[in-house]
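A single chain comes next, written as structure tokens; it is the form predicted alone.
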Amino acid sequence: MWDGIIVGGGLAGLLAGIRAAERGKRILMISEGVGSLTYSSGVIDFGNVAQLVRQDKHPYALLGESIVRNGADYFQAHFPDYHGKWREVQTVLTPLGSPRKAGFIPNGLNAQVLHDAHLIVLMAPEGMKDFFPKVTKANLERAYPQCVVKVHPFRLDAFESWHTLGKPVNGMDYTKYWRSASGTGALKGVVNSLNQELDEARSDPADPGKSVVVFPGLASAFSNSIKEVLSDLPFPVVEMTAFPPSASGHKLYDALKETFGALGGELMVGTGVKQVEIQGKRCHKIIVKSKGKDSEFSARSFVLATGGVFGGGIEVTPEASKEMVFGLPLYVPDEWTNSEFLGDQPYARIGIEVDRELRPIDSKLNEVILENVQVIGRMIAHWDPWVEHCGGGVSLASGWFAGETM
């Protein structure tokens, strides 16, 4: 028998598994896919914690600020490639070059240095898909009016055959190449050539001053070889977040999986839950279908981390909304959408209502439905990750708490 079974392998589920395994628990994680983490920017947003802990039924209010802080501290202690301080707002660049506020960010993404720059050099890899140098340049000029922004195009021999065939090279392709031995050498050549040009500019009386390089598709987090190349440069390099799929999000997912496995956790990917066995108010067994046959797994406790509507944990049809694993009742807002496109969309708050132990509850009867099941991450009701900008914070806080109490 397992000590705990976690259904769902995103940020919340993996952090719960890591903490529980670290405590000596025998943990099985079941995930139908890789989750949305590989499509995210890799940035961890917390939102306005002081305000959200006072918001009725919000996950922060249920858990309390100290647990939100514990989750953040725990994550950062295990993944030092993430920078930031509690309640400190940082700045990152969007894929189109506009600055936005952020919480914890992967190595290299801190754009604060751009406020003191006089020259921004925008690196422009030729043929890079979903990268728009003219738009990015215009947004940088708008955000940093004290700067001269110059575009620096470059072309790599490694992708010549791709260019010949008209095949686009996306950010993930560039990131993968930079991490190879030949790619690291090519990166040195690109930045050293740029350094020579900047040296010549600095000797010119018309030199605009302090230079900062903005580099898309780099993703230096979790790569010692790339960080070593950048550390030798006389100018700072600011990386950009990316459109999905995101290299930073993918590398974080790999790091979480590796840490979970190193602690003895077992991960089953590509497997969905077919059935659960419940007696009274306790779940005893999960039945999954894998490789054409059914397998049964028993555990003392269970964690539901299937990611809500967009993670596949909730099925929405014109007739009804359904939680797909335990069949738990859902909070569904009376109004589904808001006519204001960028406003608070009620459907974002759909989910399972929980108590302060994160156990699913029937709010009408005010009682716990399943005593040995915890709900974490996006599956919890009454919060909006897009409007409140707290998706990463809720995942870390609820994931850490589940791993601590499982």
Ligand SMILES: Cc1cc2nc3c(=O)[nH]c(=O)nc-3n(C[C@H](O)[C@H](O)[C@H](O)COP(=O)(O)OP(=O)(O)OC[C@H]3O[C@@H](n4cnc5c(N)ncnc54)[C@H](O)[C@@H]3O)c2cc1C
Given for the second form:
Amino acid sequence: MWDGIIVGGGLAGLLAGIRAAERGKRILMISEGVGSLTYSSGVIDFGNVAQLVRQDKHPYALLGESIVRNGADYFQAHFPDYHGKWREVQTVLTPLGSPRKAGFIPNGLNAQVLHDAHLIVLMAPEGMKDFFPKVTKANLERAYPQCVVKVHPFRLDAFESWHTLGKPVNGMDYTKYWRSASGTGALKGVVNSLNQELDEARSDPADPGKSVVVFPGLASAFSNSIKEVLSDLPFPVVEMTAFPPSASGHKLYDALKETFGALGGELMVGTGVKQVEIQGKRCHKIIVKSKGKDSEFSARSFVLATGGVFGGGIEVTPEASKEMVFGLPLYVPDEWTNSEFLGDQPYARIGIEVDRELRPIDSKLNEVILENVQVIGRMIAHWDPWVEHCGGGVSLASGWFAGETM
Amino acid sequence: MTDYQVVIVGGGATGVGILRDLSMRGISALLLEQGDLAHGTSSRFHGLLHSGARYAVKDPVSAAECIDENVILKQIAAHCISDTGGWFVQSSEDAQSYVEQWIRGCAYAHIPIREISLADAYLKEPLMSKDVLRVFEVPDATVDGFKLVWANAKSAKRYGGDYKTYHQVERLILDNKRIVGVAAKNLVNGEEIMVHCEVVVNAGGAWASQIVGTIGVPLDVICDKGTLLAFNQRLFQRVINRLHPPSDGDIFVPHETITILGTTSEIVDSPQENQPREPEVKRLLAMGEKLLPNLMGHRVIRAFAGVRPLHREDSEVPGSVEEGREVSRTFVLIDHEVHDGVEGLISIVGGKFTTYRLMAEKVSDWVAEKLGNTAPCSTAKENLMSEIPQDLRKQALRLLPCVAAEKMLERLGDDAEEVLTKIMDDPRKGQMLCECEMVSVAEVEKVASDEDSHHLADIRRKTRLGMGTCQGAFCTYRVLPLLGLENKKFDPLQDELKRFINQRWKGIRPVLWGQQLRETELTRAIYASILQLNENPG
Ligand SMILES: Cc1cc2nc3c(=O)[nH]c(=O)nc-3n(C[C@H](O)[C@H](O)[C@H](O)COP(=O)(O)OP(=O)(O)OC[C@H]3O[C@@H](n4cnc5c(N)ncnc54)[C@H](O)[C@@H]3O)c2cc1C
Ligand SMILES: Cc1cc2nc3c(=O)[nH]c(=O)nc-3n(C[C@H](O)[C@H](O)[C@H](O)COP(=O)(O)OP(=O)(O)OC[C@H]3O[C@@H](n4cnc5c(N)ncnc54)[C@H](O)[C@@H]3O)c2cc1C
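Show the same protein again, this time as the form predicted together with this ligand rather than the form predicted alone.
Below, the chain from earlier opens the complete complex, with every other chain and molecule after it.
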């Protein structure tokens, strides 16, 4: 008998697991896949908290501002590789080199220094997929008009055979290489030669001074070896966020998993929960199909963190929408879409309606459906991360709260 | 003084067919198109090269026209056509009496048909409903509308024909009841131009009445909207028609790796009303189920709609105005001198994609006679595309994966050489920018730099970029830098990107469920969150 079983191991589920395990609970987490963090840039946004806590039915409104803040503080205390302050807006560079707003960001991505820079050196790793030096340069010039932007191309022996074949090297490949022993050496070489070049420029009396290096495909957070190389440099290095898949997001996923495991949490990845056993208003057991045979797990309480439509927790067909684990009723908006793709899209608010304890409710009867189940992250109804920019924030707040109370 | 003997308004299949025909007869002609070529119905249709069998009972004239043209086009436009063959399938709900009539109709129109045993049929099309009584094979085929339109334009150009895209004809110019030219606006830079000519051909499709309306000439064109669904797989290997009186959702047409199911029929007020709607989608799915059970379980990647121009005078059957499908699908030529006393103006209305060449021939005969030109029509005899040189094909196969190479050669013909040179200079440009449709970086670069590419949508039509299963989430991002390099030609990038995404969204909205919905979440995450193209109040 487990104290708690968490179904779904994305950002929300993992944070819930970490908090609960830290409280001494025996937690089992079962996850079909690895969640959406590897697609995301690793940045955690909170959105306009003051406004969203007043928005009818929004998860922030149910939880209240202090819980949203607790989630954020808790995350930050455990992951010092992240930078940010409650209610402060950070700036990072998009994969196209434009500045964007952000909440908490992996160390190394902070683009604030660019405001005082006079020279930006844009590192251009040869043949890096989905990185476009010319466009990035133009966007940097537009955003920081006081700067001269120079592109600094380089190529590595390690990828020579890839280049000859015309095979793409993506940001994840570069990051992986930089983290290896030989890669760290190569990184030193690359930044040293850059440093020499900048030195020469600095001795030039016409040199404007303050230089900043912009570096795609690096991901120094959670890597001591890379941090060490960068710390010796006489100029700041600003990493760019990545187009999916993103090393920064992936590293956060790894770090969350590691923390959960270190606290004694048990994680099963690769199997999905297909069936549950319910008596009255309580769930007792879940059944997992793995390698052709069924295994059962019992627990006192359960957390549903299956990631909504994108995570696989909700399936929509032309006839019906379905929550896949407990068969819980869903809020489904009447109007499904709007013409402006990046504007408000009603469909995105699909999810499970919950009470202030995050337990699923029947909103017509105003009754809790399952007393020992909590719903977190993207499974909750009535929010749209893509217009409210609060994807990470809702996952942290609801995850922390479930971990605290289960 | 005239600039051209003839101005053609409209760059759909009909317009470019006329341009080619006139140019081959040595008549100087200019075609003006308000969008990109095939921006109207000619890229928003089913892509079926009719055998005529669908019209065998109700419309024998159309049926006979179709089978003749079917044979001709398979010859002269082989690179745009996939000769899949087609079946007519009688389900248990379909009347035997209709089948008998249909067999007689096909014989009358000289459409070859052959009955196939059910055992053989299920072997060849395992997904087909088990509720089938009889199956007949006909010479249906599939056609890539966009390719065919461009092939005509390029062929016309070789004979001296001219065309200008993004030129909207605003007014016809009259001198004492005689047409002397047109006034048009360049929609890219706003410039107004005037073109003098002796004859104007109105090939504006569903827009035809608006064009002659500029000089107060009435032309009654009914706009009949048809919605189509694209599935992400090749569900059938050949065209599958239901053997019953033509109705909604009764034809499946396979194209490369997808299948298109259609269509519906609804009278609308203007050709702009081409937004597919959810009820139409559901109706199509319900009807399609009759031929392919569990159709809902297959993934729809988009819905789209086109507007058929039907000539009202054909529709004297009572009630037929409400029911677009009842109107004859054959075409009419309207000499406005005879009808309205305006000399030098002819409108061509109705017809089908399949009969575009025949329509062009009839129009060109009329024009030639008017201008005293006696050269006969030769469009049925000469291939649209010159043969691709062997060494070019070999080179393509060396530099690109086999399927990608063939697709590119079909899309570009001789122009492929430029793309291959780019790849030789820099092998990375051989990488697939659009992994779904196999379009290389070099090809997109070439097409983006074409003089007549002004929008991302033009590049999409020319390359099929963004038409695959990822909905353009990835390739749209990847095409940006290439547009960025084409200085000043494309709008500020972010606007262009938003417009493009919204256009694609139009076709996705009515089919937003299942895998499609997941892709939508990812696409919105990428563009709103990672690239932050929308407002972030945070
Ligand atoms: C491309 C992209 C970019 C993003 N960018 C940002 C950003 O910039 N800022 C920000 O704040 N947020 C961003 N996010 C959003 C943020 O990552 C999500 O809101 C958040 O990760 C959702 O977390 P989740 O834990 O609810 O779901 P997920 O991370 O999707 O995790 C759900 C998990 O449940 C598993 N699962 C599903 N069904 C079952 C089952 N039956 N049994 C067992 N397991 C199951 C899935 O396999 C998955 O592992 C982005 C997301 C994406 C996709
Ligand atoms: C849903 C649907 C399915 C179909 N399926 C098939 C099929 O499977 N097989 C088949 O054979 N036929 C099919 N058809 C019919 C076929 O698509 C049309 O008959 C054919 O494409 C019409 O071509 P067009 O050149 O006459 O018109 P269009 O392609 O519409 O060309 C007219 C052009 O004129 C331009 N224009 C309009 N006004 C102006 C102006 N003022 N200045 C400049 N340019 C202007 C427009 O932009 C447009 O590009 C289908 C039609 C529909 C609607």
